[in-house]
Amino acid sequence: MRKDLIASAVAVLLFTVVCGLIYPLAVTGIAQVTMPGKANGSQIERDGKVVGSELIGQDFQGRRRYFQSRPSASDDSADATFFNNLGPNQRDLATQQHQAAVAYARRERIALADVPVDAATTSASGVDPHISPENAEIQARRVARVRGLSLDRVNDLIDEHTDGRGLGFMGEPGVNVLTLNLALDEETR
């Protein structure tokens, strides 16, 4: 009995060593030798600052010249990201859901009707930095009004900024908000 004690804390101990700190720091260092940017976490760097990351949705709220992100059930910080956690059949989420559509409507000057799912529903994670190019198409004469930038610009833009899907069928394709923002900006200075 004593042995098989022994050798119980022995592969606790070994397993611990090799899988919990071994292996994480083998996996790191590789990382950050073949694709340091990625192991970092995208991190997207204007003069000399970093100011977000390609993975995470950054809050743009109130703020016209600028496409809107997904809503968020996280605050504005991607530090503790959550979900909701409603279910489908909760009035809860049926609630937040109507709010966010007529918010979009509103802002955007379009049918309640023509609100895309994207702009009225949070992502899993709360964070999601991408929004549909049907959403992204909606908010692009806002945009280029408030900017005073041509429609057809703006469009180009979108169409530079837009992931096609996870290795050409998974998903579908996506806008990143952050990395078309700053174009944008980039675009006006």
The other form holds:
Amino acid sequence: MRKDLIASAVAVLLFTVVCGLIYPLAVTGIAQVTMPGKANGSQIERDGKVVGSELIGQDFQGRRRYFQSRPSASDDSADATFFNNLGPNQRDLATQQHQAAVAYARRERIALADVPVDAATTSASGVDPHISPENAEIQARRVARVRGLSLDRVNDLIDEHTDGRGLGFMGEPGVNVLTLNLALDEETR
Amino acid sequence: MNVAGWLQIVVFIAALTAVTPIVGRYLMQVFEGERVLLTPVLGPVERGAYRLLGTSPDREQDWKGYARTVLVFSGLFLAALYLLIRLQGSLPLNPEGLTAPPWDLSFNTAVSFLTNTNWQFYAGETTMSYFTQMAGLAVQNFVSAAVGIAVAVAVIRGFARREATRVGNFWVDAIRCTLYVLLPLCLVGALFLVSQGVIQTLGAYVDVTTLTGGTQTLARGPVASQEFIKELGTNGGGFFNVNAAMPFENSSGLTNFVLMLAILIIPAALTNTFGRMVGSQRQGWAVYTAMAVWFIAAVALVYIAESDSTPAMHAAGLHGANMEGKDVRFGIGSSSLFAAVTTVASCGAVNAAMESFSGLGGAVPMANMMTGEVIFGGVGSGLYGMLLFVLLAVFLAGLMVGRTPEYLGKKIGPREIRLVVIGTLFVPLVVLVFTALAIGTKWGAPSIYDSGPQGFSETLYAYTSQANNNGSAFAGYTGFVQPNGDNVGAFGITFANLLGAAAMLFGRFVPMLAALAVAGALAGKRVSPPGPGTMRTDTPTFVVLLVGAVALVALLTFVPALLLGPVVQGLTNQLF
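Any chance you could show the form predicted together with its partner chain after that form predicted on its own?
To see the whole picture, the full complex is given below, headed by that same chain.
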């Protein structure tokens, strides 16, 4: 027992130093030297100022010149993230989804039945950087109209900012809303 | 559903099956002390660690000694981790100036990480400093994994050895596991994650002015190094509150695939290690197949269920798959596969909101956990848990044909069966009693977020997950009592914190001790050569029997409870 206690005390220190300090600090060091951009959060700069991260979605509500992100339970918070946590049979969830769908249908001038599901459901992360290609295609008409761009040009930009599946079959394709909106701003500057 | 989604499931299972014998062989070499590729580099470190701990590979322990060392080590580390969390306000690497979480939350969290559960009643980025996450919680991600694997290897030795009393040296097994298996894989894995955009920095959170002129704060930290061990060690505790849904933890379909493989690789490979060490890989493949059959059924069910609309969506006028609580880059396919992977293994990382899954889509993950986490299960704990079920299956078959049950030539006696019953039924008992306590008393009520049957499901999920050391959640459960005091994200429902901690401790150590005791008993037995009446345990028939035993014992216990929650919801379009 005494022997176990002494060995355990030494092991607590040993594991903490090796797994809790040496390992993470080594990874941090290597990552910061070889891949600083990614290790620090894939930040995007415009005019010398950081405007966001490539991987983190933003809120564009009320700005008709921009593609709109998915609904977020956390108001796109990237420092206090949480899920919506409403079950599949919750009345509150139905109400939320209905309101989101109606707002989307009105904004994009489509029938309620044609609203893509990702446009009326909250994401998991609350900062989903993507929307589905179908969702983007519907929004493209409004964005082109508001910005006075041709629909073809907007669709080309959508293609450029679509991240495909990993190796062709892992996950689903998504359109990166922030980088697409940045490209649009660049286009109509 | 689409072709890519099904293809991913097929490729995933194929990849897992392909790496199982490779990693299984490597694990055997490591634990037998054979020379491996990394020995020239790590050998001196290994020997140095033995010297520091005052031990050596030739000093083996019997099962009681092994168990005692595990318990003393775990108890001491629990105290150390609790103190570290409570003192985080005075410790370095705390750029956001986070103060100590309340005592009950700290205790629940310390137990949670010690027991390989990683249930989180807190939100990482609003509660825990970089130092706590890195030098406290993530250390347990290694240690709890190493403990689980070490015990599994000791249990395997009990099955493999003949007329022996000793089952190995805990320190040697734990150190070899950490040094030769976990650390090297994590180093490579973490750097891969960074290359895909997962962050790894000690820099503070960054405030940005968004395109529309608003502000957004990007929470950051040493994420990649924690993320990979969190999956490889089937721990599951996210750096961020939304766990592997956060793009900074899991940035793409590719990282998602790699992380899922990391979750199952060691539990799968250990079946092969078992086969090799008992002298017949077929025995290992039989166990693997039983696990795989269940897993494939689970994945298919979740994927089909999630591809349909939920009652809420119907009412909202939406048509299509259930994208509520799922990110676009994962979609239905990768979210469903991840949900199945993380719950058959006792990982508990999530890349989607489990609570928003459909009735059936949520029932399957619960059922996976209710098996006692033996379908691959936690690293180590999955294998020794499943071996208890193997003995149970052998015993049931013995009753049916009227022969003395035996496994691998060893007769299974009354003592072993008594231990098996404790090891397989104690945790279900804990789940049911604790759920009843939380549902039936006024103290449990404040934890419930959703109304109607979903509120019951939340509670059932919470105690199933904690008692089986999984850690995933229907996260509405106590999730919305925040902010509390100085800690946004920490909250103080003492009842839930303490009941959950008790569930996790029971769920971790009772089956572990039962398995070690069985191993001790088996190690001493002699092996009789197979006769004409010996039941073979490496055939498809036995696989069916084993799956049946798991379903019968583990799942039937929970049918009434499952009916009250998710099944009701799956069968009705009613809203609550």
